[in-house]
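Starting off, we have a lone chain in the form predicted alone, written out as structure tokens.
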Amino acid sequence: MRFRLTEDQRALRDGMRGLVARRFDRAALRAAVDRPGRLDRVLWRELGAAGFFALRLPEADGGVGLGLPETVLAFEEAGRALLPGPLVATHLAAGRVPGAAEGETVVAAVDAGGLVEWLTEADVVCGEVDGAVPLRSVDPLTPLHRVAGVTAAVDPVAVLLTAAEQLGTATRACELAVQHARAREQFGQPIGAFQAVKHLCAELLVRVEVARAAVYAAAVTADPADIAAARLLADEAAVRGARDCLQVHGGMGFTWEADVHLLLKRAWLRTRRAGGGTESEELLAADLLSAAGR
């Protein structure tokens, strides 16, 4: 199987980054955590007139036509920038609810472990919310609903998507380690040189370039078993990731004011999301033990 991206997939890979880059810099970023619980309803349109949430959806009906792998290339973006809003629920919704295709609509969706994410901001949800009541959530650009007693079944699609998010953040906490190892100098040299700092670098590239493979394979095969491993790695590679690139950043990592915590707490927040890892390595586990004949 070979994963090298066809001039097609790296323009649309190129092509969401430019725009993200345009729309959602990293002073967006800080202004949109300065409002919490805000949608830009002007950025979400934009998605949607860009394709974002109908790449699966057939042309005839008005979509791109592509398919996983293509759409996995642009959720890993939308999770490298840290893009904020229900882009798993809107983009599964396309075709079924009327203006999610377009980005006229933003839909939420009760997912299997009763969590609802962005429900105010929603104008369609998935799923029965009565009784819904909000929680503190650790990310500050993901307001959060529970909903109890919630046995939804789990869309592997979901899994998918949410493991190419968790891609993108743990690449974006590898780009901003190393660059901070450059750029900081201690003892008259980049910290960068020092060997603790050089393998903490080394050990994230490896760990996203490990998750990406998965990743990308997942999306091609779209085999259940393959996509719960695509998550597994894929979560570790973000949340070890955000913290490794933390203990980078010493002291400076733990303020407010640098980014390192909006990539570990949305790292963490998407860990729970579409039934969380535990439902992967279940999952993962009864594959493992059926093609052993157990």
Contents of the next structure:
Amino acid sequence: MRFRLTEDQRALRDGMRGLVARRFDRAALRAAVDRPGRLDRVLWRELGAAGFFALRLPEADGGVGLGLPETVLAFEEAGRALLPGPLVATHLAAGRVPGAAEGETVVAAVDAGGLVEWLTEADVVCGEVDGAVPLRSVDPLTPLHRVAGVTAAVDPVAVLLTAAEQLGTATRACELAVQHARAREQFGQPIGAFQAVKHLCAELLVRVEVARAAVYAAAVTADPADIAAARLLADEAAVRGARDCLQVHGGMGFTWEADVHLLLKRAWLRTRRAGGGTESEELLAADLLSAAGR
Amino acid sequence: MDLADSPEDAEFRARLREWLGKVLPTLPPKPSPDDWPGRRAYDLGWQRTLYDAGYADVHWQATPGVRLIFLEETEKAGAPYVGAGFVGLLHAGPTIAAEGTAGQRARWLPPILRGEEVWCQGFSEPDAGSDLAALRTRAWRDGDDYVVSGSKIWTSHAEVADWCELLVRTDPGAPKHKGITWLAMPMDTPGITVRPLRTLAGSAEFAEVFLDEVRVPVTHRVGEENDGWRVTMVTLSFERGTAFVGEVVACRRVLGELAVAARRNGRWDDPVLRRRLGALNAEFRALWRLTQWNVSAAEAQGGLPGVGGSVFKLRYSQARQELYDTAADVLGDESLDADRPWVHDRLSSLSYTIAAGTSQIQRNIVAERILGLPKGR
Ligand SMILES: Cc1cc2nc3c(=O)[nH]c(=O)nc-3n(C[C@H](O)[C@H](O)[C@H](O)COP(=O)(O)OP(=O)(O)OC[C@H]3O[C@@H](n4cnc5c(N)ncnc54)[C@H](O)[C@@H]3O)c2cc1C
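Could the form predicted together with the partner chain be given as well, to go with the form predicted alone?
Entire complex below, previous chain first.
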């Protein structure tokens, strides 16, 4: 057992982080917020060229031929930058929908509960979308439609990749909170010197670290119960993390200008993707009984 | 990233499993919780059994595979836990191994491994708990001895210990962190009085220790005089970093038992309770993964556990309390019967957010030492 990143995995993560930082920095994020519902096709192709969608496709089929752990690292970086678009759906379509692997085709999918992300921007939609009704999405970076009466089966890989995005967003929330706590001064000192603030930041990190261990382990084992556990802890880390980050930012945290709300809204949205926390909890409860042999 | 056993690890696991299968049925019955001499004999006996089979120093090995496999397999098989050996095996011994002289290692380590001597921890004082460096127990040189006077409190296992890892103030004039020294004190030295304290769980788990001109040879000092705070940090890193990880496996076993009990008494049909059990399954799975992650990181850094132990301790102490609160909901009215085993565990879980550094102190450590936030008041 050597449960830490290999050199190659580190390099892959750093490469992905570099690409995202170059192509989707804060200015790009805010520009995307100002032009809601529009997907950056050039960026989508660049992601395709970097192998983001084809990471798990065998080399024989033109893919990168890597595994779930590497994919999880890449999705974590996407989540960290709040990269918009149907990333999970397109990744899952690689090798099945022409052009998906290369980032030429944008693929959306009807989710288990009947929500569809990015329907109007998609070239291909997996699932039946007749009569889809648009919602005014709470997340300015993710347009949503609702389709009546669907309960598609949940793909555990979709759950895991969603958890990886949540982990990235949680990490970002922790970084933003700590940065602000160091810089903002009140009562003549950085607010991070006050225990009430310090302890919020410590809890942010604890949740991130626990979620990270769970998500990475699930990527290694691909065990359904491990994946369900990863989703619960990553949801918690992202949602509570964004809330605490908002609290650390004070009044500024409540503004449209600050990025904190974007973290929280995306985290909320992902908690409802690919089944929900309830399903994961039920799966893990059943797992207790089957492990005990009853 | 890799979670599978290496071939050597797999062989170790298989051998250990086979051995446990043979030896566990031959163990004597567990003594009652209040029978201290009985508990001492039982825990030392188990350590001796491990020693004879070549497993005694398993907690001290740097390879993460072996240590975690040992904890996993012994706990799954229902083998005894370290018990009275906690301080010696999990933090005093490792401290001596890291900081002691060759002579000190030769004197103190083999009896710990052979299950002959029990250690206790004399760090806390009535006015120095979280603020450990505020300790006032004095020691002054008299020839080849230190003469120690003062008092310690919350000393677990003091009644049955042979040795105490003791912090004393050797330079009262120095700044508070600079004048401290780490000593190994034999518990049968004249001048020591142990007064048991009753815990909220009803048993005498720890004690007050009064020290009245107790003579401790200077050769029993680990590290330099007045450099004890640095040595203490080593001890605490072991205590927080690795001492609790085996218990996670035990908690996972208890969780499985709770699910079965809930199924039997019908509480399983309550979706709120069922989902709480599912969420706890996620929690303890993740804590075990975090353990594997931390231990792998420690190996990469040369064996010493890092401040990551505080991250683990914060989350684990909370999760353990939630586990036994959920047990109470599974038990219903029976949770008010002090003779039920989970009820006693629920009571003792209350100490986890206090002992070995409170949660508030751990949060300060995480914020200041990992996140780099400024020190403050
Ligand atoms: C079951 C058990 C076994 C123990 N065994 C041993 C042992 O074998 N040997 C040994 O030496 N000690 C032992 N201890 C002592 C333990 O380490 C101390 O109890 C612990 O460090 C807290 O110190 P205290 O009890 O003096 O509480 P205090 O320090 O008085 O704390 C009281 C409250 O104030 C809070 N607080 C204090 N300082 C701060 C701060 N700076 N910021 C925020 N909050 C703060 C604490 O978090 C706590 O909530 C044991 C304790 C228990 C409960």
